[in-house]
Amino acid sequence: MSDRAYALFEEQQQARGIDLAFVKKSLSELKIETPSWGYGNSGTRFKVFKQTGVPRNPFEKFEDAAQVHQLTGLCPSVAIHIPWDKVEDYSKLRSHAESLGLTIGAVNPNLFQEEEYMLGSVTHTDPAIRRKAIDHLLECVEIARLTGSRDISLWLADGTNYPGQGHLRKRKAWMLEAFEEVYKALDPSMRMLIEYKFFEPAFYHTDLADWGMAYNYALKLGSQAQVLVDTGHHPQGTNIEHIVALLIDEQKLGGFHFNSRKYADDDLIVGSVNPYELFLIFYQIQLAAAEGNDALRDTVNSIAYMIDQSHNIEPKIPAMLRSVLNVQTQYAKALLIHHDEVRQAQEKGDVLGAEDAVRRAFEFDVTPLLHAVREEQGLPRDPMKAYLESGYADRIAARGKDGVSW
């Protein structure tokens, strides 16, 4: 894209009254956390398809993540999953990350792969199994302490498949008891992010099925507990941007797990199915930041933007690059919404005018803007092209097909 293309874009936006200096500053401050498991082998319910060059340990996962950050400037932190990323010495993992220009992000406990958890973890009828699950959560708090992580990100597979299989109110009470014990173990700088999923692997009921249940627990626990919105974890047709707006207003939106889904499952590349939805989510976030309320701004500034994907058939690093760049693109488009235009149309009851003011921003080609921002940061104009030409994929091919799976 030529300098002339950016000059035309700049002229166009200035004519609309858009502050491009603010837009570029906001883009330069955007940070997106990538997940360690996104670089490893993963699969469908039927098979894990192993790829050549996939990391063989957590240290190599960070090396791959560093490539994404170096090319995009967007991804300085990496979420870890325990026990998938368990190591003997977390100070070594932290030092390795820092040597690559990275930090360790959210710590994600795993309460869905042990044999004992077939009928539940923190909601199991057996107190000994509930104790094991809580001890694992407390272990993850300690790992966060050792790695300098701020967030404990909780997703539970607990639920039932048939009526009568479990006592729903008892399970609710057991979950709260577990959360309360973990919450008390947090350092003042830490947060508990509570994720939800309305079904799968449970099909009759899921103990944490929606944002309202997650919000209820977060409200009872205190200010260090917030809701984590996974964009792939909703019934068809759910208005996710409405949920986002409500949680911001309640100061309970802690973060996102970005991915896409078409029918039931999630974990597809962000923005690959419904990019307009992603754009509208960022619209609500940026609107809250623009309205001058300190509480709203504090909430928005603390949001953790995280990718949560399992790339089953795609090459790992290019797939992660595509997700990250898709997020950046929709974030940039949302920054071009003229909030005063929208407000004026709303006040006049101009339905189509308000909708047009939002949609018009989505329809802009922000490629010249993103090229300009990357060049100012000393980054490749086209990170995907730069990766494909870097030779990194050829170098890591020496790892063979012995990479870790989850």
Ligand code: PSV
Second form
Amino acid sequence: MSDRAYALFEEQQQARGIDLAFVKKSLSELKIETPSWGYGNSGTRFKVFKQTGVPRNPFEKFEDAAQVHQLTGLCPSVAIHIPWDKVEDYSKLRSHAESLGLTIGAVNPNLFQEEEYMLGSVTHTDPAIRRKAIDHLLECVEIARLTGSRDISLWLADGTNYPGQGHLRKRKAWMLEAFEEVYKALDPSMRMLIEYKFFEPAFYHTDLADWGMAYNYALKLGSQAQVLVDTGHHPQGTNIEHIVALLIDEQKLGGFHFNSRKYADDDLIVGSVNPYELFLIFYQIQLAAAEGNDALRDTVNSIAYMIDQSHNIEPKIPAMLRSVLNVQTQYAKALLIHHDEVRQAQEKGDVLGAEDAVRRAFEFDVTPLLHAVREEQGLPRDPMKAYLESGYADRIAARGKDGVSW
Ligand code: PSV
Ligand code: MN
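Can you give me the structure for the form predicted in complex with the ligand, which would complement the form predicted on its own we have just seen?
Let's see the whole complex now, leading with the same chain.
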């Protein structure tokens, strides 16, 4: 039945001139990093509902992440957050990850949960607090060295709640000073990914509020500094794919934190609210890769696709599976865009033809294609079903309700 579905799909795409061998190869190379904190308990400021079977330590988070990778073949690395994943011996965590077929991905510093940081971390008026914040960032570079991680992912909660509360330009200078010191500590193979967010936890101004500010720091620092786009960190209506195209063109797109938002930084499952936006992001990325320019291709090949979500009311592992499968689906659909068709329509000024050439790819059902790709890789055709039937959820229930938060 489903083989017939794939034969039909193949026929349909070949008739459109789509190179399915290339599509399949691209899909087999897609990698999505999952975040350790996505396996822990989480909630809002109103309530954290503790779930049964949640990991009790960083080692168990990796065990859960390994399930997601084993079933999808998509998620060989796991991002860590320090101090949420602080351990005495990072080589132990690293070999535990490796024994599960995983590597340790981006190291995320945490400059938002210490008492001292109430009025800022690297932008605090007190030099001793700025020092403490920089030392934490340097500690994260060292952890990246020990864990074999390439990326330090920087997100800062720094900002103010009221006009006059802070000196905006002094804070900008302090931030640059901090970044410069951390940048100098990077090994040549490491990258500093600078994430921005337009509000929250600060509500009047955020020191790193948008892609332009992150880009400005990255430009000043050098080629190892790039911008990280968290899809939940923009005002309503922002054209994220335009930001993506621009950053690729400037070779400054380092990675993504994928999630969905409805109103704010809601951390919902990626692709659950706005799958077309995700598809259009991949369209820009794949278009840049297809244009035959080495610099663009290198930038695209180094993009770190990462999930950044907290699953507050849904079971953690199925939520992560849903997330990475949603990313894979939109990635596959974008691969069906016929770039020549779009280009020809653009050149003729055929507005509706161009729009149609893009949208049509989104409207194909890629389920038969994904089944075929998974089968060729020896993976279950339906990873979610395979997980629900695996008995893993019953086994981890023995962990009880003592799981960690984030
Ligand atoms: C902040 O909202 C953020 O997106 C940053 O990436 C953090 O590291 C992550 O969420 C987890 O709090
Ligand atoms: Mn993020």
